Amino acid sequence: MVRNWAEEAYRDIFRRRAKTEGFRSRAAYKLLEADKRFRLIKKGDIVVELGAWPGGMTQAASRLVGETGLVIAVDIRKFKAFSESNIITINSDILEEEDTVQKILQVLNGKQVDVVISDASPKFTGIRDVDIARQIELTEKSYNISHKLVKKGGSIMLKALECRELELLEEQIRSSFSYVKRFIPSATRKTSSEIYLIGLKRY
């Protein structure tokens, strides 16, 4: 019980700072903090987020790359409009990484990107090998559109569950990128088993 309550009060402080700074989810702070430590996006980059609703994450790429820069938001579900102008949304299936890669080209003209983020998640049974399955689909999809969108020199950060499976994804990311490591944001549960791939310098 103390536990669950020191749990909530902890999560609470970053979904109270998220509501006072205007961000719509603490999703938000896993990305700033990313980009403190490695760097992540520049003023001025194209950023293609995956996986984005409801978009706090995705206001953070925003105000990263500046007015300069650009960020596409892409989700299955339709997003609440975003006040910034710096900010496309497009309606999609990542699953479907074909047709998901066509429809942010088709945006960008053809034109590579600098940084792909996937922020995204299945719908959770509480069965486990079944949530690590739909996860690790999800993030391998999300690594072959990237693969698809990143120029040379880009990144990539990618959310996945800490298991065994995730070892062969993490070895195909070495084979294209200069530094991968394994990150844990610290506005992350700590009962939680997501973390992220992050992949820098695409060769």
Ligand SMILES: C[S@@+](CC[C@H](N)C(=O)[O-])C[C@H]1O[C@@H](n2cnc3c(N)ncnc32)[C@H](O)[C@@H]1O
Given for the second form:
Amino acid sequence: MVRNWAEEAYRDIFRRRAKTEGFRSRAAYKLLEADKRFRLIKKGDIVVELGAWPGGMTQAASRLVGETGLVIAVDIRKFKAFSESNIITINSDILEEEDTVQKILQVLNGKQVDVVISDASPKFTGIRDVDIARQIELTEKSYNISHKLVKKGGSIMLKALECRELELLEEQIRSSFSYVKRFIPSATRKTSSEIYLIGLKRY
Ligand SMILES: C[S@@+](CC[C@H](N)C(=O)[O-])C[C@H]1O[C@@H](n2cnc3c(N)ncnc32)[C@H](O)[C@@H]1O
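Output the structure of the form predicted in complex with this ligand; the preceding block shows the form predicted alone.
Let us now look at the entire complex, which starts with that chain.
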């Protein structure tokens, strides 16, 4: 009970900060922290975010890429219009892998991207096995999509849940990226098994 209260208060700090700093969600801070640690995003980069609604991370990415960069935000839910001019939104189901890739490449005239982020997560049921299976499916689909989009030297950051299957996916990522790291942001709840897999410098 005390733990829940403390955790809720901690989350509230990030929620309030997000509101003050003009971010749609506290998830923005997860990306900013990852960027600080791994230097994921540069000015002028093209970034794709999968599972991007309502858009906090996308806004953080928009600030990091600056006016010369571009962020493509993808979600199954419809976005409220962004005021940032370097954000383009696409409504797509990432489980429809090929369709999502085609929609993104169409916007980019076939150009490859610097970074793919996936923050996609399912509606959780509270049944651990079901939640893990649904999350791993989204993470794997996100990885497959990123494989078709990220250029040589580019990076990925994919949300996952701690589970056995993660090691297999990590192995796969290791075969395409020079550095692979696991990252748990400070804004992640202490009781959550949320984790991000980071792949840097695609071969
Ligand atoms: C944790 S939220 C993302 C928060 C977001 N990154 C932010 O910064 O505000 C997870 C998102 O994944 C999306 N999602 C879940 N399944 C999806 C799917 N099959 N295709 C596209 N988006 C999906 C949900 O609609 C939800 O908006």
